[in-house]
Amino acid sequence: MGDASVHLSLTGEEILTVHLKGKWQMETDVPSTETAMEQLDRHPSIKRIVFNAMALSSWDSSLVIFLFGISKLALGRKIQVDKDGLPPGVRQLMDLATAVPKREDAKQSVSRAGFFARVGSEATDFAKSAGDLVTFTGAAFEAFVRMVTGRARFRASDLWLFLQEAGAQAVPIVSLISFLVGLILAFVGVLQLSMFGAEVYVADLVGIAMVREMGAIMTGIIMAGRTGAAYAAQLGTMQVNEEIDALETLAVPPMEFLVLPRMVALTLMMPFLVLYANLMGILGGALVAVGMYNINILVYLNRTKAAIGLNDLFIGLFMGAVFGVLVALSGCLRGIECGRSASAVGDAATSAVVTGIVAIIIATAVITVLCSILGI
């Protein structure tokens, strides 16, 4: 076979056949698409382009480039291109190069659907998300039962690492936020109490608020933004790298190996962090009461001791443990559901924080109402 050549022929008035001959390689001179353009301009009635590669001896990317040029000309004139006459390798390369994958994880454009259609879509997504959460919670509980019975498969070293990350490494931010919350509560409370000459009762206000509610809530929100997002990002990155698929291929349950140690670690550490947050909040309130309003420190501490009961303490610690479970489940769920792109990892982390905080607020309302009904 000689050098690359191309011959065009018409079948009727609507079909243009492109005959490819010779050696189509980069080191040889290959024809251009000008001949095809002239033929298309001369016969505007052409509706279809077909190829005949029976005389083609060898080819490389130069042939693919030529065919792309033909396809571009046909696209501009709305002419159908039939690639059945091309070698299978050429067809595969052209299909692969022209394929545009659906960007499922990219942010989609603003929908032009009507109001009720958008509401229905959001309601459907919410119902699906709620169902996924229930399913994931059931799988997590099953993994916990397997751990209790000694059948769960995870590394003890991972559990100790997560205990450190969710415990000791979270102390600085919990200290700062809890101290400032106690300080703010005391400052706002003493401004009102001073109108009645009852500044000393600011110790009761800060103590009960921190121990019963605010210590657990603020710690839960902190851990949702810090640890829950970290869990979602870690598992989301593993999803992108197909590490979770590899675990499933090796018959290692991701729920036991990845989710269970994270959930156990955060649930165990949350009551200790809540207890520490209570202390820092009371100290923050003491700083305002003693430093700004000259309340005796012993009087402040005695009032705090008299105001806080064991019921208040246990309710706060129980809420902390519940928040730990909710934050861990939210972070791990969003991480496991993460898509296969970098943007999806960021979306998973954001969704984990939002889901965790919403779950904390709902759980707080439920626990508070139940305590009120039970008279605790």
Second form
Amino acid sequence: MGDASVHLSLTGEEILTVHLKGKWQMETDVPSTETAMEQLDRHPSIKRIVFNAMALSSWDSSLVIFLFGISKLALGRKIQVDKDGLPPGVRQLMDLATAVPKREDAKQSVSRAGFFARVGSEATDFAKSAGDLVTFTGAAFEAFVRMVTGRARFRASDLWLFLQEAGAQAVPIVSLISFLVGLILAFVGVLQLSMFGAEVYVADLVGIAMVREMGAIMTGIIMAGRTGAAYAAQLGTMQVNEEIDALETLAVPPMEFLVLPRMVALTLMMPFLVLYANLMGILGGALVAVGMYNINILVYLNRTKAAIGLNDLFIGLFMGAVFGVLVALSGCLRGIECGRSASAVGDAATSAVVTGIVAIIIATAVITVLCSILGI
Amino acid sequence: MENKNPCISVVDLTMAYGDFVVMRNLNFTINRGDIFIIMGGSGCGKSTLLRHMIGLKPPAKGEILYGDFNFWKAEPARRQEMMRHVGVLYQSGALWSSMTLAENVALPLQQYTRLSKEKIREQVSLKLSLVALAGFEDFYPSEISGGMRKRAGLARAMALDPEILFFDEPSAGLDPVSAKRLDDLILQLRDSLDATVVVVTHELASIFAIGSNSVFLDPESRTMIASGDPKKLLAEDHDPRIQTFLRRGETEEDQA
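Return one more block: the form predicted together with its partner chain, after the form predicted alone shown previously.
Following is the full complex, with the preceding chain placed first.
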């Protein structure tokens, strides 16, 4: 027994005998080929290597790797290796591993592209993906027009399911987040306003901020993370499973059958969610005002009513509908163009959320600028 | 086969993913009533060839003719019309996972016919009973076994009584008995529906049991190296690559 060890002896000037001893196991320390190399360097007259494995008690692949090391050294020095002294199992493994020569062309050529080449290809990829988005939007619009004229094919039961998922089931998380956002706005605002003794105007601040911008933005971001990601994962899995191919060969356009009901459901439900988020935000603000600064609840509500115009409300709801379209589009686009592996589905979901949130922020900026130009 | 009228002709087809050529110079004809096998080692482009034939991937070069209908040169609308006569069984079944088996089989019927709900229901239960799945109408694909999913996929492929049936690796992932039963089912369907069947497979048992014609794709030379009845290929073709494939790598002496 004992640890793995190797001992070299010379017979005459031409034959090197490698004595293998002990337990050769992966987890234990096994000798390296370096000592053998030293011997070979010191005695250039060696013509043959033989093995003696009498004292070898057990072995695994680590021994095979060691022996391959020796064979490689021997090959470089044109020395003959005689495997007869080795256990038959080792010999078989070595023959098996060398039976099929290494395929040189099998390795994927991983050419490290230069910095400029990579920047360039990223840029063209970006341009291409922007183009894809536009094409996809166009196709979605086309499908929508077909739905309006009653020619689109999708299942009403799917639409109901998506309405429920994007509507009622999103209410708890939307409540929580928008309530807290209203609360935070009130906290920050009332601190500043109290310096002027104008605490009551916190109602204006919270009301306008929630109704005009924050309600829609927060709901949009929640839905991008919740529903957009779900859409991408659903369609991505269908892509992996060849389900989308099966639709295409039956001439059922995935755009109508899969994308349209999702888009319609989210776009219909978003304004309702935004309206509800507005209410929760105002309540959150009221809690701070009433609870910490003793502002009368009726005064708070009256100030809120006076501060918010109908315009503000409609702009918020309109933004909500726009965000619904954007989130659904980015989710479905990433799902449809998903690759055919489990990690591709994950990438699709991630990318759907990122695309959705970026689209929401850009759209907010555009709508805000437009509103200020139009003076609404 | 007595009536030798060509059903599908592939003419000088080159398949490529971007710049990477998968197969080139493919020329073969599938006759009506054939059970045509597309065979070759793993990863040689069998399924890609199938995707070209069912309209999922346009060829880099060459043509696919259904009768004298030039599939890829035609308008997409005409192509869709053509696909009405084609049924496809995908490798994994590809049942729509959010729909029950009955809804899966019904969708092609709703898509292409104006049958009443009652008629569709009858069709669905007939097709499911043909593949020995009667009574499973309201099951979802995730609730049944892999072999059953495959048969359900076959029921969906047969929904419109197609003239041409495509099978992508029908016996992959099935136990030998189920695979044999699926082979028998394919033969019976061919005879009763008078259909032409195209099968992508590398299962030798299936190839010899059902194949009446075939094409052999070779990944090394990136083209087809043989075509014809697989049993004849085994007996008469002396190309070592084909012999190795058809004999599972065993030489003639090994088998004797």
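Please read all numbers here as calculations on a predicted model, not as lab measurements. Positions refer to the first chain, counted from 1. Here, rigid core means the biggest group of C-alpha atoms that superpose within 1.5 Å across both forms.
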**Item:** Is_shifted F68 between the two forms (CA, 2 Å cut-off, rigid core)
**Value:** yes
**Item:** R340: Cα shift of 2 Å or greater between the two forms (core-aligned)
**Value:** no
**Request:** Using a rigid core alignment, state whether the CA of I360 is displaced by 2 Å or more between the two forms.
**Result:** no
